[in-house]
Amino acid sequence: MTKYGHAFVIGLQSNLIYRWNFAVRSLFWFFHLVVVFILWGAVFAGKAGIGGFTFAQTLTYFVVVFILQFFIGAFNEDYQISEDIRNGLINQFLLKPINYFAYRLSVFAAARVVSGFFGVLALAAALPFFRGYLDLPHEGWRLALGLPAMALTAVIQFSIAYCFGLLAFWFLEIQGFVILSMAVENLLGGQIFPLDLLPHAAFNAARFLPFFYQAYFPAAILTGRQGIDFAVQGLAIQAAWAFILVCLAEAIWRRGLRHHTAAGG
């Protein structure tokens, strides 16, 4: 594991080198905060609560999220793989003990500690404006069973991500694919609206897909949208889909090997 950790503080030291890019994003985040609330605002006008849930208890829903993103999301991990197979970069680590999906996130993890810092500040930066609409529960459980949660999303997004970037050694351009990928998760992984919102046999459906998995679920549990049984049975799906997401990104690469001509690098 030591090769993996060297990894990791040299993913933090790269990432640091860019941190006005997460600085920027942060900024970024701050201004969609503040659409997300003048637009569920106007959607609340004139009623006391959507779905059984007030404007306070959305709009912490949607802060949670962003929030979530900084330390969970896969943002470029899939074109900087692509860009290591094009460019021939991957073929150092075909000669090498190096194992590259376990490289890939440890590189991931260190990306999200700077990314998660900076969307901390931004979040320091927004509660003076909107301290008076969040309402968080109290309850333990939630943190107890919200933070493994939050650690088997992160494993989901970065294996799709993954599997998207594995593309590369078939197709010489990724980008359509992503974006399609992109849309699905915004959609079906609640950042557009809270799930729970959707019709009742919608919902338990998406219950069964991935994408539920990667910002509804955890969110879900911290700000208090669904129970404790709730989040048992899902956490027993959404690690059984981290392990069948792990398992199809190490097929993908083992296949993948099979097309990749070792030129460059």
Second form
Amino acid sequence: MTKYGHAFVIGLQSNLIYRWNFAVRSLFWFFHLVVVFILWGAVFAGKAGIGGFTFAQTLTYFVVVFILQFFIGAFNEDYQISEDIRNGLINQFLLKPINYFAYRLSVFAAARVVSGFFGVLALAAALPFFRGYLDLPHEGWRLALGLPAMALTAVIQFSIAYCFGLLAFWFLEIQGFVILSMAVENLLGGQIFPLDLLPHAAFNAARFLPFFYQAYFPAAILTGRQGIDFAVQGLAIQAAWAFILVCLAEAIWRRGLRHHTAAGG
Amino acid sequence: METLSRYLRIWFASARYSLVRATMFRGDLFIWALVEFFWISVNVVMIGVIYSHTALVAGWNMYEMMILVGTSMLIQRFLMAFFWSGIFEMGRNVRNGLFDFILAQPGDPLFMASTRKLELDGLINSFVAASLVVYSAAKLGLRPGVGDIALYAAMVACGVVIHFGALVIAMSLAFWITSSQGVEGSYFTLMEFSRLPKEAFHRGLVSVVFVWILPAVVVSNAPARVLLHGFQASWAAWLGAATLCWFALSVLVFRLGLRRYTSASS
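Following the display of the form predicted on its own, present the structure of the form predicted together with its partner chain.
Expanding to the full complex; the earlier chain stays at the top.
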């Protein structure tokens, strides 16, 4: 366990080197929130609510989704893993008693601590502008179920990124796959619009996809868009997806290693 | 005239090389074409979902909004096709010293850096974005004349120049901050505003910054309005002025940055 603790600490240090990149990303986040504010402000103009929710509730949803991305979203883990494979750096892990998934998960956790810190800073800077438009529910169960949902979301996000990164065992260039998947994840993950605005049948179908649990699900629990029954059922589906994706990551890793040729001294 | 012809020859040579390369990596071309198509689809789905709950957004109906978003995407696809790769790689090349290779080439460094690659996937998807505009115009029963279409095309070209300027300015930061990783995000963030109708901006400072100071709104709203409402002199003048300003500013920033470039070889 200690070795992964060290990996976490080294991950913290190396991510702090790129603190300006995180700071710049936080600034983009602020502008992205301005776009959301203007667009959804225009959508809600003259209406008490849409899909059963007010403008404040919808804006709160987006703010929570964005903050969650800083704390539990996978940013460029897929790229880092693919670089490890492409450059042969993966070889050093094959020669040591280190589980590559656990190592990468430790580094991912460290990166999210740093990006989460900058996310909170960005939120603090944005709050004076948006405070009057935020509307968070106060039921205690939302936090009790929201936190495990967030943890499972982190596992799902990381596992998907890990699987895409491992494609570098077979493909020289994986960025196309990654950005392709990003489009699907953003759409079906609820980052473009709250998924409950979809037609009922489409929403019910989306519930059984892993993307649903990448952003929408924890945000919907925390912001009051879904009730306790939905949250409990969702947690079960989310846990199943987390398990499936971790197993899939392990399977791809094993197959990839069979395909891998370690060259050089 | 001779200079123009020389640069055209250089560009054709780069374009021919890019096309040959694209046909060698057909799988890659297919994936990237699919990527761009998916992102266009994401925007269309978003519009569809929003308009399933409301008839108008800032006074624009669904097909008018699709013309706006389609125009914004069309401009972006052209940028992706003609300039993106070269400018994006510029940031990386400045850091690792490979920019020497550009400086050694027989032409203006900004031209050589930005036109090195022609991306076929962006070009393919510009047809998808254009189809979205044509489909939406047909749904609205619009019958633009040849003049309107020519003006629309000219305004889209102005939009590409403005996008080019914004991206060059963003990536030129590499001359100062060395690592430009993620800086391209500033371009995408800025251009997110181009998918919004001007009428949605009615809150003080935001409107001043994103409508009047930065070119994010005019770049897509001006051409879309030509199709929807015909020629409007104020929008044309505004777009023309923004094009000149942003192109000049990008050349200035690039040249200032170039003075700081010290290579990276050992």
